[in-house]
Each structure stands twice: as C-alpha cells, then as structure tokens.
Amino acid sequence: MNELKPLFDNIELTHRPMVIAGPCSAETEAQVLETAKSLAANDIKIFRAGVWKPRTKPGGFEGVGVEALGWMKKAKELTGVLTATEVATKAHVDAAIDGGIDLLWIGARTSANPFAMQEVADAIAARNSDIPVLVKNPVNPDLELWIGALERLYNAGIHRLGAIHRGFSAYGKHLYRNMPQWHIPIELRRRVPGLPIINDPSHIGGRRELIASISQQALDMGFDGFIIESHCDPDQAWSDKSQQVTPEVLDFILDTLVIRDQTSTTESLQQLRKQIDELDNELLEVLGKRMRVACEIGQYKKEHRMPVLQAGRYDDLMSNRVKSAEEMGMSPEFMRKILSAIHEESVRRQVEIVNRL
C-alpha cells in the first residue's frame, strides 16, 4: 500500500486533527437535520450517521435504511457537511453511492470476515468510485486480519484509504467497552506508514464520560482524527446512548484538547507513559475480578452461615503477600497499604451480601 491518495483533496479542516461527527443511527429527518444543523455550527465539517445497524441480537433497531440517504443527503445541502455511513454489502455501496455519500466505513463485524470485504470491495470498484473508505479493526485483536482487510480494497484500486481504531472486544466486565490495547494501532502505523489512523474514542469508551481521556490519549500517540457519536438528544437514542454527547459537548470536548509538539526527545517517554496507562488498565479489570470473587465467597458464607471476618486467612494473606512484594523490590509499608484497602472493601461487599435481604 505504497500509493494512497489523501482522503480528501479539497476539504478545509478548522478542527485539527480530523473530525468526524453525527449520530450512532439516522433516526428522524428531524433528529438528522438537528444534529446536522447544530455539528456544522461548532466546525464540523464531516457529518457521520448510520443508516444500516448490525445488531447483536435480533429484535433491536436496524437503521432505517435507504430512506436515511435522502435526510443525510438534505443535511448536506443544508449545512455543507460531507457525509459518512457505514456499508457491509454490495447493495449497502451502490445505494450509498446513488444517494451522494461521501466517505464511507467499514464496521468491525465486516472487517473481520474476508468474504464480505472483498464484496464491498469488488463493489465499489465495479463504480469506479473514488469515495474515501476507512475501515474499523476487527472485533478481535489481530492485525493481520486489520491489513488483509486494507489490502483487499487496496488491490480493488480503492487508494483512498484510512483506518479506524474502536478498540477490541473481551469477555466479561472491564473498564472499557472494547478494549484499546494501543500497540496494535501503533503496530499498523509502522507497518502502513502512509495510511492515516482514525480513533473512536466512543466505541473504546462505551460511555460518554470516557470520550474526552481516550480522545487526549490517541492524540498523544499521533492520530490522525477521531470519529465521535453526537446526538441531539443522545439520552432519547435509539441506539448506544450511553456513548453519545450532544454537539455543544463534543465541541467542549475538542476545545480542552492538547495538541502537544511531537519531537523525537518525547517519543520514548511517551511509549513508557503507553506502558503505564496499560498496565492500569490491567490492574483495574484484575481488582474486578477479585471484587467479583469477593462477592461469591461472601454468598457461600452467608448460605453456610459464616462470619465475614476470618482473621486467621488474613494475617496469612497479609503475611504471604508482603513478603512476595519485597522479593520483588516494593516495600513492605506500600504493599500493607495496598491490601489493607483491598481487603476493607472485599469485606464491605460480602457483609452487604450477607445483611441483604
């Protein structure tokens, strides 16, 4: 992929990096042209929707489909934004082609299955279109699907290219609806020099409270822009609402951005402050995980009729540990700290399971 063309030639950004901003789903003309209207007013010149919606389930709100194109398309003229939605099939391309869309996305469902890559692929070809397409990584954590996944539309003669990291999806309960794990995107970088990196700090974050760290984190790293969903009203979605904000706060949002001078004297300490931020990650879901079995052991004693306290399995605990920590260069007075807080709140979560009704 040694010849792609920029996403766009003729586009003035006021935000830098790149932003790309709209709804999780086009709902309403109504709730199209607010969102719209009110984005275009705070700079954004690239308005997003999604008119098709892969569901988990059966049941949920799947877009309403070609209908969407026209209010994307009057949002358009009305404001002057360019337009993005996401495509999974041949007919998903040649109807979003036809209803004058911009750049489109490929989600992460579809990146993951070679298959329909090269569908869309061989689709947008067959139009000779030289629409912008990014692609979002796979749902899983391998990037040589990610770049098989460019190369396909690469190949096809599609140069207009871009990535798009919402981060990777795990088992169970974590900080994080997906998980970043920002080595991957970095990986990609020095593996595709060329290809600009998007982030999705509302797919990795799963909540709308986390947009602003994760969008500072990506901007430390070097990406290229972000594709944030902003909603009118984002509590009354019909489709992740949790991870909306509405215009006027994604436009707070970008404005407490630090743009920070990339130099080569920063780039190591960057990557170690990387390391950091992922081993917290790390440390936070491993003290889920003990809270949750915390948890079960205060439903055993209940049933069996035990008390919470055991100092005995304490003292041991506390015994054994520190003694661990000091074979590994940490001091014994920070680690008494560090299980002391532990434990307290292990014991505050089994005596409200066993005082529960």
The other form holds:
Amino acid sequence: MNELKPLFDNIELTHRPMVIAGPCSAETEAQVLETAKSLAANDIKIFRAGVWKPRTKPGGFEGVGVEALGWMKKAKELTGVLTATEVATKAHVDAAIDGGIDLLWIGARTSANPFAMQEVADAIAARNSDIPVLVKNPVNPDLELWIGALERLYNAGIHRLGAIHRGFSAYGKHLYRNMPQWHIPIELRRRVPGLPIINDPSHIGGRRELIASISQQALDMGFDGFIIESHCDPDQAWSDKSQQVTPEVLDFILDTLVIRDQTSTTESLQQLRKQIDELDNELLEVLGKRMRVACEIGQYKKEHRMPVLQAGRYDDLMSNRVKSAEEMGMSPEFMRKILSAIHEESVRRQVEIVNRL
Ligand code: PEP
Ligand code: MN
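Go ahead and give the structure of the form predicted in complex with ligand PEP, now that the form predicted on its own is out.
Up next: the whole complex, starting with the chain shown before.
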C-alpha cells in the first residue's frame, strides 16, 4: 500500500488530531439536525451517524436505513459538516454514495469478514468513487485480517484509506468494553507507515468517563485523530447510550487533551537514545556471556551425571537478585519475570547438552 492518498485534500480536515463526531445511530431528523448543529458550532467538521446498525442480537434497533441519509444531507446543507456512515454491503455503498455521504467506514464485524470486505471494495470501485474509507479493526485481535481488509480496498483502487482502532472483544467483564491492545495499532503503523490511524475511544471504553483518558493515550502514541460518539441527549440514545456525550462535553474533552509535538527530537533526547542503544548492546553482551557459562555448567553436569534442575540453587538466586533489584529501585515482579525467562532458556540449553549423545 505505497501509493496511499490523504483522506481529504483539504488539510484543515486532516490536520492532527482530525475529529469525526456524531451519534452512534441516526434516530430521527430532529436528533440528527440538533446534534449536527451543536457539533458544527463547536468546530467539528465531520459528522458521523450509523444508518445501518450491526447488532449482536436481533430485535434491537437496527438503524433507520436510507431515510436517514436524507437527514444527513440536510445536516450538511444547514451546517457545512461533511458526513460519514458505516457500510457493510453493496446496497449500503450504493445508497450512501447516491445519498451524498462524504466518508465511509467499515465496521468491526465487517472487517472480520473477507467476503463482505471484497463485496464492499468491489461496490466502491464500481462507482469509480474517490470517497475516503476508514476500516475499523476486526472484533478479534488479528492484525493480518485488519491489513487484509485494507488491502482488498487498496487493490480495488481505493487509495484514500485510513484505519480506526476501536478495540477487541474479550470474554467476560472488563474495565473496557473492547480491549485496546495498543500494540496492535502500533504494529499496524510500523507495517503501513503512511496510513492514518484514528482512535475510537467510545467503543473501546463503552463508558463516557473513559473517553478523555483513552483519547490522551492515543494522542501520546501518535494517533492521527478520533471518531467519538456524540448525541444531543445521550441518555435517551437508541443505541450505545452509556458511551455517548453531548457536543458540549465533547468540546470540553477535546480541550483538555494535550497535543505533544512528535516531530522535534531535541539534542538531549538523541543523546539519551544513544545511551539506551549502548546499554542495550551491553545487556546483549552480558546475556550472551551468561548463556555460554550456563552451557559450560551443562557440560559439567553431563560429565558428572548431575540433574539439570537444582531447585535450591534457583530459589537462592532468585531471592538474592530480587532483593538487589529492589535496592536499585526496580520492581520485584519485573526482576522475577526477567530472571525466570533467562533461567528457562538456560535450563532448555542445558537439557539439550545433557541429552546430546
Ligand atoms: C459504531 O461505530 O457505531 C459501530 C457499530 O462500531 P463497531 O463496528 O466498532 O462496533
Ligand atoms: Mn456505537
């Protein structure tokens, strides 16, 4: 994916952090217009609303459908916001493009499904449309599936692409509705460097109180922006009510975020990084030496028919080292983890040596 285009040519829309905001679902014309007006008054430029809602179980509110596209068009005419909605099928793509939607996103359940992704990619390509498309991470923590979904769009000629990090499902009750697993979007950034990645703190947190802290973490990790659910009357929302905030609260949250400058690496930071590089080299040297000594011990044990594992020795070593680490200001858990990883590898190597013919 080395010929990606910016999501929009208008730099004002994409400067960091870009913000997409709006209700989980378009419910009524009045709700769409009122929310869009307040968001636009607070300087939000891209308005989101779900027109077709993928629900876990049947019987819930599944979205208003095409009628809501007319309300979004009206919101755009009245306030000047651009509009964004979720698509999952060819019929959605055609209706959204016909309805004048400016940005499409692919939901987490759809990006997990290669058949659906291919259908959506082909449908957009068939329209010869230059519309930007954002792909949410699949519900399961599978980076290859996420990249595969993006590649299906890219290969169909859709080059205004971006990713949305909305967290990953996990069984049981947790602090987050969807686990952030930050290392996955960070690895996506490494694998596809030119791809904008925005964060969806609403669906990660599942609770409005968590939006600010998740957003700050995302900014600190270099994310390019946000998609945040905002509703004129959140407690009455027809879907995802506990995670939505009013446009005024959203404005307050965005104001509290600290945007740290990523580009200026100062001289002293470079010096410190050099020290880290040197220390890591020293660590590697010492580790290598330790492994060689462990192997010599293995050889000795073999010649003297001694067992590899001597529990007493390991316990002594661990408690001494953990004590010293604590005196040096490191946490005992951290030292235990490191020592047990090193010990495990030494034992594995010694067992190999002892069993060698
Ligand atoms: C949404 O954005 O409202 C939505 C349905 O999100 P997700 O696909 O992340 O569950
Ligand atoms: Mn939602």
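Take the two forms, superpose them, and find the largest set of C-alpha atoms that agree within 1.5 Å; that set is the rigid core. Residue numbers count along the first chain shown, from 1. On a predicted model such as this, the values are computed, not experimentally measured, just so you know.
Superposition on the rigid core between the two forms places the CA atom of V308 2 Å or more away from its counterpart. The Cα shift for L317 between the two forms, taken after rigid core superposition, is 2 angstroms or larger.
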